[in-house]
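Next up: just one chain, as structure tokens, the form predicted on its own.
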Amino acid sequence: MKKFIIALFCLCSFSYATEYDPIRGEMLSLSCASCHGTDGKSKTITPYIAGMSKTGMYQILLDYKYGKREGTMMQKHVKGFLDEELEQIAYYFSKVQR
């Protein structure tokens, strides 16, 4: 039981260990530009995502990736990313001014 708790603690520590890399975040976010506009400032019917909270956006991206949220284009798009990459994207858009 003690080993299980230690292993669980280590896994939780790694999941929060992602550091924001602004260059990587911006590069990864370019994949969103065709639908959400440059810097997430959509001028079409797609959601305006600039300035969204990092936590909220990350959860939305994970929900699309793991099928908890439906959206044909988004599900296809996010499946190609690692969870850590989605977190970098969420960090990036949270830093963009609305």
The other form holds:
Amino acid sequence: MKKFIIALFCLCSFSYATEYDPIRGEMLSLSCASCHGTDGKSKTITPYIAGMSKTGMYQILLDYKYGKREGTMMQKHVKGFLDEELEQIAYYFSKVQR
Amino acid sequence: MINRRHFNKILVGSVALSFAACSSITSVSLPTDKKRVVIVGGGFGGATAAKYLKKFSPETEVILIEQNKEYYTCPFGNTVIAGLNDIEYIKHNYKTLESKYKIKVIHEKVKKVDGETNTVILENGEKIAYHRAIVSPGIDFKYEKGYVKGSEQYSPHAYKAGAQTLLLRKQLEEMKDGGTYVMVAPANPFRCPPGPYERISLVANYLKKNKPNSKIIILDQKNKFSKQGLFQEGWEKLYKDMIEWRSAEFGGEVLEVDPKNRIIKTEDEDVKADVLNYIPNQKAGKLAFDSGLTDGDWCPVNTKTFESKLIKNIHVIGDASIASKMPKSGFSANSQAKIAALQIVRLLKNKDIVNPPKLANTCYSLIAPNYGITVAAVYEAHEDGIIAVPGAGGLSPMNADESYRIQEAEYAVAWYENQMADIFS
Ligand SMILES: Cc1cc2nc3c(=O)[nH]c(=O)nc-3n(C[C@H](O)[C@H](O)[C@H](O)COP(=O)(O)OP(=O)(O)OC[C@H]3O[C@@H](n4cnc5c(N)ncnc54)[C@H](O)[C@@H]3O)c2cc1C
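Would you generate the structure of this protein in the form predicted together with its partner chain, following the form predicted on its own above?
Everything in the complex follows now, all chains and molecules, and the chain you saw is the first one.
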């Protein structure tokens, strides 16, 4: 049953149900900036995420959250956000100039 | 005599001009055409808040008051003590905040933030009015059991970075092979829960290379510590038998200390140290007490906005605040500062605050230069405080392979450098 729900979640990720809320998006992005740099403009080996495609970033975040991707840190953080919040985060960074 | 309008113009025109140059002015009144936020303390909390206030609202006047021209971070300070980095690596300044973000930076000591008159009072007598203030003064020490002010010149705490970091490094370098390095680790709550144990790890790394017959004793004022399993696994692997940890209930509790002669009296014995790294118990920075922002040792705040529960229009962030589940870390202070800045901008514009705010923390520790471990959490602020979001966060795995530890060490450096850029550039 659990697997089925996860599969459903992943499918949903391709329908952009959520509307962009710039204030929430910005607030949620602040947690990312501590490691990825202000507005995601990393100066180190931490990935540069400013201006990433919204769809691509959202999918990566979901993959971390649902165990399809592993890292040392990311999966621990994304599990703290609802899918809709991850989508807001992806929206936010997609709108930042690279 | 310069009139106030002229004075304000000078300030806007020349950000480099310091307030001290205008010391004939005893009171700087509020601008009528914009809002002013005054921030006291230019560390992880205060400097981040200053930058993000300007980022969210460039039209707001932001004044940052920090007593020192340079800021030395405690994070990565342990690598300096152990000779892995030079002190320059942890040194930062406020020039970019001034030039790029148009923040007025004043290097003076603040006597008190006066919530009745909404003014910040400097030690030189000047007063600066604010619409809202942010206070991020960090910690101060409790002087007890024979460790008094001045003891740090013999037995450094190195728990505020800079001169103390260099003193401890020097003492370590001068210690004889076969000597004993003793750390007294503080009771909860204190700045950076894994900090003392990261330090022990890196000191052991130094001793193993340079003075392999030496030993380390930790006299702990508590019975367990942050990332304990991971640290002890690393110690066993890398520094076998060099480190002895004594919990409070099994011989660690300090009864009295003689910092000059480096003797610590415990229930079991008098421990004699060649280097004594005494980290006292802690409380909020003095400014918080002098401004009436404390209840007990720390500052109670509304965790959605970080506004003091005791005095309106003053926000307390960083180590000095009571942020429920969030540890006293630089990462936490940075996260809190951004949320406080966001909410303050909304409050100044009479808009609803963002609800509920989310915050985060990650603490990297190095057990060796190529051996990192972490703990992380995501938080949400509720009416009665900050909770860790269930299911998120956690520790590095036990028994991880070498490449995993190397990767975490690399990410520790990456975090530090991005975090510094997020604050100071
Ligand atoms: C050994 C060690 C290792 C650490 N490692 C990490 C780590 O890896 N990661 C991490 O996230 N955190 C780490 N920390 C914790 C981190 O240093 C603190 O949590 C952080 O500095 C707190 O920020 P703050 O703004 O509250 O205080 P601070 O950074 O201490 O800033 C306070 C500032 O206020 C100024 N100030 C105080 N009073 C006045 C006054 N009256 N007038 C003018 N200025 C004033 C001070 O000069 C200071 O610059 C470590 C700490 C230690 C000791």
